[in-house]
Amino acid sequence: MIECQDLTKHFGAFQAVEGVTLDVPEGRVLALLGQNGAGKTTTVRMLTSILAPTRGWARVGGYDVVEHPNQVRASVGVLTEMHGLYARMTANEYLDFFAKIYGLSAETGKRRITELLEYFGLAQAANRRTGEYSKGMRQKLALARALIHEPLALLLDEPTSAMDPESAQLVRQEISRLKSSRRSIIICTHNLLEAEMLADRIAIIYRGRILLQGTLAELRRQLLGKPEYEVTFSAPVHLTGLEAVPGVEVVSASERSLRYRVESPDSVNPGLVRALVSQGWPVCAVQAVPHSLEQIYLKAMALAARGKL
C-alpha cells in the first residue's frame, strides 16, 4: 500500500533524506522514529506528493507520487505536526469544507462529519469556532479531518500529542481499528511506548537515512543480542555447574534468581527448567527480561553518533 525505493531529497547542497526504502503492506503500522530534523517530515511530504523526490520513487495505493499526485492525495489521510485549523470556522464548517475538497457527496459528507464528531467526543462543540478549542480538541479535529474521506493510507505525525490519557487511548484504539480494516499507517512519533504498542514494524531514521528497520524482536536481537531470561526461586539455593548447560550463557546468579542469555529459548528453556527442578531447586517463575523500544532506540542513536551504525 505504501512503498518507496531509494527515496532521496536534496535542497541544494543539503541532504535532507538519502536512500530511504520502506514497504508498508495493507493492515500494517510502521513507526518512523528519529530526532527532530532527521528527515521524517520530508519523507512524509514526498509520500504525499507535496515534495518531489530528487531521486528514487514512491507509490501509495499503487499510484506514483510524481506521476499521479492527485490520486495519491485522494488516497491518503495526513495528520501534520502543525494542524492548520481555520480558527474562525466551526468544526462542522471545517469538516464540511474538507469533505467537499475530497469530492464527497453532501449526504456522505454529512454522515461522515456526524460519525467523526461523535466518535471523538466533539459533537457538543460542533458549532463552536475551532479557535476556542483546547490543544487536545484541535488534535482530535485534525485527526477527524484526516479520516473524513476514509483513506487507504494514513500518515500521522504525533497523533496523540497534547491529548489527555483518555483521549490518547481513544486515538490508539482508532489506529488499531483502522489497521484491522486493511489500511496502511505510518506514525512519526517521539512516544516510544506508543510506537511499541501500535507498530508492526519500526524504522529508525538518522540524518536522513534509515539506520535500522524490522519488527521489535528483530531490532532487539540485532542491537541487544541474545534473548535474556530470569528464573526466580521460592527459597534460597546454591547454583553450581550451570555454565556447562549447552546453549546457556549465565549473566548473573544469586540465591534467589538466575539470569541468563540463550540463542534458542524454545529448545533450551524446557531442558534448563527440567535440570533445575531435578536438582531440587524450587523454581517459582521463568520470564523473559523485557528490553524496551526506548533501550533499542537510544542504543541505535548512540552507535550512529559514533559512526558505528
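The structure presented is a predicted model; accordingly, all values stated were derived computationally and were not measured. Residue numbers count along the first chain shown, from 1. Each form is matched to the other, and the largest set of C-alpha atoms that superpose within 1.5 Å is called the rigid core. Compared with the form predicted in complex with the partner chain:
A movement of the C-alpha atom of residue 63 falling short of 2 angstroms is seen between the two forms when the two forms are aligned on their rigid core.
Once the rigid core is used as the reference frame, the Cα position of residue 35 differs between the two forms by less than 2 Å. Relative to the larger rigid part, the smaller one turns by 11 degrees between the two forms, according to C-alpha superpositions.
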The other form holds:
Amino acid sequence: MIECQDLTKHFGAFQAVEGVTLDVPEGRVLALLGQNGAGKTTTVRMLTSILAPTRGWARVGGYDVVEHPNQVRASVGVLTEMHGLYARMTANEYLDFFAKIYGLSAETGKRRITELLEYFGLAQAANRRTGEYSKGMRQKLALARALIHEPLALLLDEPTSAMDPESAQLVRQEISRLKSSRRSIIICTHNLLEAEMLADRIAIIYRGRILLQGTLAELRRQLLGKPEYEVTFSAPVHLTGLEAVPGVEVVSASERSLRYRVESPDSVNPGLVRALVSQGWPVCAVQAVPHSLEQIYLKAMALAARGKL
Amino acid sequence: MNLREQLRLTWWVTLRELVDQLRDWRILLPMGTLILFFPYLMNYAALRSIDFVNQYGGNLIAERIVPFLLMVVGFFPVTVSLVVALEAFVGEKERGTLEPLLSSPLADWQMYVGKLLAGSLVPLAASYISMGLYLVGLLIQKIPFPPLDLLIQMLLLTAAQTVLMVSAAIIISTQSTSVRAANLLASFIVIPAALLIQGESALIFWGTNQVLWLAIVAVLIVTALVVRLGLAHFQREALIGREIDVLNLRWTLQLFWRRFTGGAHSLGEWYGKTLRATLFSMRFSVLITLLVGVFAIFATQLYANSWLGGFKLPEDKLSEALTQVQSSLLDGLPGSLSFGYIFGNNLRAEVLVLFFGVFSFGVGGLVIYLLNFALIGGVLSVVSWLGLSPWGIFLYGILPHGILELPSVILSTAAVLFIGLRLITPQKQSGLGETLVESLADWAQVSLGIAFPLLVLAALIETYLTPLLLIRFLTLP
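So the form predicted on its own is up there; where is the form predicted in complex with the partner chain?
Expanding to the full complex; the earlier chain stays at the top.
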C-alpha cells in the first residue's frame, strides 16, 4: 500500500510539491500525470525516502518514509527516469549486484535473475555488457532490476518509453500481473493511452499540486460534464421539437446527425430513440462520444493555466 | 541484520566499484605505466644521487635519499587514481546510475564506506606494488635498504595519506554537482598533500624518527576526522537534490547574518539571548580548551624543570644572568610595547588559531593555542630556575592582563574547536557548507562579542599597568 497525505517538498523558496495526498491500495495502479517539472519525480523520491518531506507524511508498504527509510526502500521497486545501468557490467552481473544489495540469497537471486531475463527476452544477451544494449533492452533490464526483490510497491517512471510495441505490451502485461498479485503501483507517464489502459485511478499534478484525482469516469464527468452521445441517420432529416424531450441537452444537430448530452443515459436514451423513431426519422446508430484521457488531461492543463482549476 | 551481513553489503558496493575500475583501460593504462616505470626511474635517481653526494662525503644525505624516494614512489599512483574517488558519487550521478543505488536499502554508511574502500584499495595496491618494485630495484643495484623502522613508517604514511586523500576526494564527490567541478576541486587535495609530503621529507632528512612517528599519528588522526566528516555530511537528499554549481554569496551572507544576530533586535537581547545560547552550546569545547591550556602550562613546566634541572649554573653566573634579565626588563619595559602592537599581536594569534583550525577540524588551532600556553609554563619555569618567584611573575607580570587575555584566547579557541566538532557531527537539517557558515557565525559572535573586547582591555592593561607592576615586583627588596 502506498499512501501519503499533505506531502510537501520545498527547496528553499521553491515549492516542488505542495500538499499531495494519494492512496494506492494493494492491487491498484495509479497513474500520475503532469508536465515535465510538475513534481512527479520529487513525489516519487519522497516515496522512496530519498528526499525528506518538508511537511506531511507518507507510508509505503506500511513503513513511514521518514521513520523507516531502509524498510521503505527494501519494500519498493523503483524504475527511475534514467535507466541507471552500469555500462561495463553484463545484465547478469548487474542484476546479481542488486539482488545482493536487496539481501536476496544466492539461490533466490539466481532464480529471480533467470526468471526476469527470460520474461523480458534478455536471456540471450545476459552476458553482454549493458553498454552494448539498445534503448529498449536497457529499459527492460532497468525494469527487471526494479522487480528483482519482488517489491510490495512499485514506482515506475515512464515504464515503456523507448520500447518497441511488443516489448511495451510485455511490460504492460507484467504490470497487470503485478497488479493482480496485490502490488500497489504508481506509474508516472506521458503516455496517456497507457495510463488509460493500466490505471485504476488517475492523478493530474500541476506545479506541485494535485489538480484532479479519480477514476477515468470521474475525471471525465468532472471536466467534460455529462456524457455525450451521437445519433446518426441513414437519410437527411429536419430535426425539430427535441427541446421537449426531458433530460436531453442538444449540443449540435445536422441533417445526418444529432449530438446531445444527458445526465442519465440509461433512463433517457431509450425514450429518446423511441421518440426519434416515432417521428419517422431513420435512426442508423446511437453511440457514446468517446472522451479520451488526452482530452481530459489537455482540458485540465488549459484550465489550470488560466487559474480556473 | 547483524554487523557481518551489513559489512557484506558494503563489500558488494566495493566489489562492484573495483570490477568497474579494473575494466576501464583509462584507469588501468596510466596506472600500469606508472607502477612499472616510475620505480625504475626512482631507482635510477637514487643511484645517481647517492653517487653524486658521496663524492662530497654526504653519506648521511645519501642514506636519506633512499627512503625519501620510496615515499615519492608511493605517492604518485595515489594522485593519479584519485580521479576514481573524485567521481565516486558525482560520476554516478552524471551517468544516472546513482538513483537506483540511493533507492536501495543500503544504509548511508554502507554506501559511503563501500565507495571509500573501493577508492582506497586500487591506489594503495598500486602504491605498494610500486614501492615493492623500487625496493627490488635497490636490491639489484646493491643500494643499502633503509632501516626497518623507517620502512614501516613509509608504508604506514603511504596508507594513511592514501585514505586521507581518497576520503577528501569522496567528500568533494558528494559535494560537487559535476565531475568537472570535482576535478577542479582536486587541487584542494593534491596541493595540501604535496605540502604534507614536503614536510615529511624534511622530517626524513632531518633524521628524527620519533617526530616522524608523531607525524604519522597526526596524519592518521586527520584521516579519521576527514572520514568522519564525510560520513557526517553524507546525505542522499543533497546528492540528488543539488543540481547547479552556484556560489550563492547572497544566501551565504544572509545565512551568516541570521545566525550571527540570532534574531535579536537589540544589543542587550543579542548578548542576553543569542550569545548566551551560543556559549551554552559550546560549553564542552570551552571545557576541553581550558583543560588543554592548564595541561600545557603544567606539562611544560614539569618538562622544563626536569630539563633545566640538569643545567646547574655556578652561583655567580646565575646571579649575573638574573641581574641581566632584570635590567633588560626594567630598561625595556616602560613604553616599549605599544597598545597597537600588543593588541595586533594577540588578535593575529586568535585569527591564526581560526585559520589553522578551520582546515583541521579545530586541531591545528588547538595546537597553536597549546603552544601559547606552553610558553607561559616555560617562562615560569625559567624564571624559577633563575631564582625569581614564578608566582610573583605570574601575579605581577601575567595575571593583571592575563585575567582578561586568557579567557579571550580560551573562548576564541573553543569557538574554533566547536567549528571542527560541528563539522564532524551529523547535522540533519544542514549540509556541509551551511554548517561551516553557521559555525563561522558562532565564532564571530564569540570573538566580536567577548574575545576581541577582552583583548582590547587586556592590551590596555598590558601596555600601561603591567609594566609598572612588573617593575615594582622586580625592584622589591
